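The form predicted alone is given below as one chain in structure tokens.
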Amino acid sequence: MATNHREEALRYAAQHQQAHLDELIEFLRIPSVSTQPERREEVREAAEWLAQAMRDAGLENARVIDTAGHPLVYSDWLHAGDNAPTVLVYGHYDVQPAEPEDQWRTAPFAPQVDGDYLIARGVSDDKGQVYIHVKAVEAYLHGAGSLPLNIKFIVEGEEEIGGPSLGEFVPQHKELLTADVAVISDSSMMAPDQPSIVYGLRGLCYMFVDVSGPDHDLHSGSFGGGIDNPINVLCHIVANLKDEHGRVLIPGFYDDVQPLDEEERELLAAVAVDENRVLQTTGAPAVWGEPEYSLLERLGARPTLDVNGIVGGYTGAGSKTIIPAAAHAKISMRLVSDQDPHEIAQLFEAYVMELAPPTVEVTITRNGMASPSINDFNTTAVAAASAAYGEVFGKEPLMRREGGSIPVVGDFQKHLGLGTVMMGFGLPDDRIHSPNERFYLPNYFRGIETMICFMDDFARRE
């Protein structure tokens, strides 16, 4: 496609910014919280809304695909010809719970513009970012009449709960999803004016640990010292999972971890990380972690173990002297190549049971698995992404690993033989998964421009 068609698409995007913002706000009003059963109808409503938005943008075959869980949304446009490349765009329309809602400055599902930011649950993770791609396609189809390449969309409603339905769908629908490269916008840039391309993601192993003792709460004066306390036991187990520097103590945990070679350490070292900015963003008093690794390496290239929640006993106002009947913990482990989440789960289970005394019963449940992934950053698609970022933002993107997990990236590699380019437009201080989630609106609009330039550049290179 001639470059002037790209200019027509860019002109259309610039002229329709307010409409694109209004549509995103409408999308965000739908509380598509995948983990809450009472929101099931709203999750489906979001899928239906997105499918219609795709039709309005000019995409074809847009449909909601039922699964055993929440539905998928598929669409495509395949008229660029057999010699043109095909891009598979992935995203998710489900969002995290809004709780604690009393910490939001505005209602989480009543989007508000605050200066250069749009505040709402899911605005950065991932509704705003996936909608960038829909609007970039619309700009080409409505502004220039056609796309320079073929494109497919697969958008899920279960990413925030591990993506089980899409994990089953991908290997069963290889022909439908065949493409030359996948593109995902579900990550962040280093700063508002410094784009980055993520080439590595950590995997996930999520475990529930339940410790039970007596069959009811006991008076601590009558039974303390004679009946073991499940909270004490759970705290002992948790305290023995890591040392004071963050090194995981589970035997065999690091056996399959691929060490960082000098080339990659130099690549990561080129990414300047402002520790003061990290502290300002997080509100933490100091950074922490394995001292032999840089902060950026700890955040994306090293495995971790974190207690995400722990509860038991009496937590109301005042005191209540009891030995509680049970205690519970939710523990996640972020994994790097070549750690297998199922093998890590087995190691975790064996070690926790070894730590558990015979005075309580311990039950362990697996609640989410995702494999880590590494993508080649010396590809035509990455070069096109770099060029597009450079044209719109005026700076070449930095290459880095991301600490989070996107399960489908590993599925694309394993089942489709498909590399992924992760072109994020969020920012580190977007407060995803937290109250007052926000999206920097200039990057929403620049994101649309960047994807327009990417499609044109990638098609010409291919």
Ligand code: BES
Given for the second form:
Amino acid sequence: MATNHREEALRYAAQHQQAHLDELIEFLRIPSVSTQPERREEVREAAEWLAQAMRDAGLENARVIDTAGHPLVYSDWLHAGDNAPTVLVYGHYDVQPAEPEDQWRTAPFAPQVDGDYLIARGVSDDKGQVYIHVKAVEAYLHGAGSLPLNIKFIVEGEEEIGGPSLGEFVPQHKELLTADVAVISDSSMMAPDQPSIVYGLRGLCYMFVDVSGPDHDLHSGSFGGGIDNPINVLCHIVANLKDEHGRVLIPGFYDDVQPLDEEERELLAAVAVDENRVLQTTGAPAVWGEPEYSLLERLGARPTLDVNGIVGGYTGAGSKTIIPAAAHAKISMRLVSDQDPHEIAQLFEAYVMELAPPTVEVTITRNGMASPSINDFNTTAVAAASAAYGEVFGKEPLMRREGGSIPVVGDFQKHLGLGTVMMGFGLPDDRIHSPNERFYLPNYFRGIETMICFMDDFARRE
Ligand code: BES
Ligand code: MN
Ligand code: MN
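Counterpart to the form predicted alone, namely the form predicted together with the ligand:
Everything in the complex follows now, all chains and molecules, and the chain you saw is the first one.
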């Protein structure tokens, strides 16, 4: 009977593709940029919209939960019986800023279908992938009358700013979130026909460094040589954070890095990362990084440090001769287990303060923090996910680590003892966080089918 339900759900999904696309477009029109204070109302609007979409899909108890920051969205359907497993679906409805908007070929919040792609901010990261789960549930509940397992959704509006509110919510609502496994679609496949399951994520430690000197910009002729320059100092600090091979120079930075064991090195070696592909995707003239590690290892299993933005002084047309009053940098470190973001923040602060001369004032502020995470992949949930991908895409997924961060995965592990299966449907060239973000539509629909198959398969294995 379960299999029958699965066929009914698949049929329902096939018959409703146009509606599933149209609704996603509506969701994408709401500019839910979590980091921009002026978008606060739109972020809430996206939460309300999603809660309503969940109700329409047949989910119960759908509600918008207020937090100190942006709201959470919860819903569930728990009528599969005590013997059936419970899946917790996580995703995020907030998106990155659209800037620089003039680099978009179509407006970021006016979604456009272009051939096989849907183009809009947040379409791959992560609204489209969240919506896959809502529609897979709808296919069962409207197409077959019931789900083969129990399901809960928790969707946040602060993932792109480090997820502070959900980080607090998880340990305080353990019972509400109890499940056998968490499933997240917020990552990508290797290629349109090659799925992958991500078992490792890097963590993040994000710092702002502000350097101030004189209390106003000075004439560089009158004062140059006598008053220190905040930009020069900031550049000196930044230049000392890393060597030319990509080694981070902060004392103690590598102390808690767990080396890859042979088994994992071999496993990762099987996931060929084509260097040319990376060059093509990025447009960079060459790859770079620690010579003793493979490209894939460098992109997922090694920690890094990067300056994300740096400003100061005069940057308008022409020239201006000044000693600027201030300089600012945003610096992030990607972490691997067992590095602790707060400990790394402390090491960073101590080292930068040591580099800072007494001729300027240096202020360091902690921003987003996320723990790295590694998930066991010898589980029935991963087996069910592999089988589901295999059925829909005709290829078993490859197991790999991912260099990005999803803060809540570590929290699920730590506070709920909950493992996560990351079943991404994006592609490496979706341009997430960049202008012209897109989602390959055939995989939007295959994603819905894959989740339908996963639920059926997982329920039967448990
Ligand atoms: N979906 C990404 C994480 C990701 C990126 C997974 C690429 C797989 C492939 C997520 O939305 C993200 O961008 N996270 C931020 C987290 C940070 C702000 C704490 C990140 O990694 O920069
Ligand atoms: Mn995301
Ligand atoms: Mn993101």
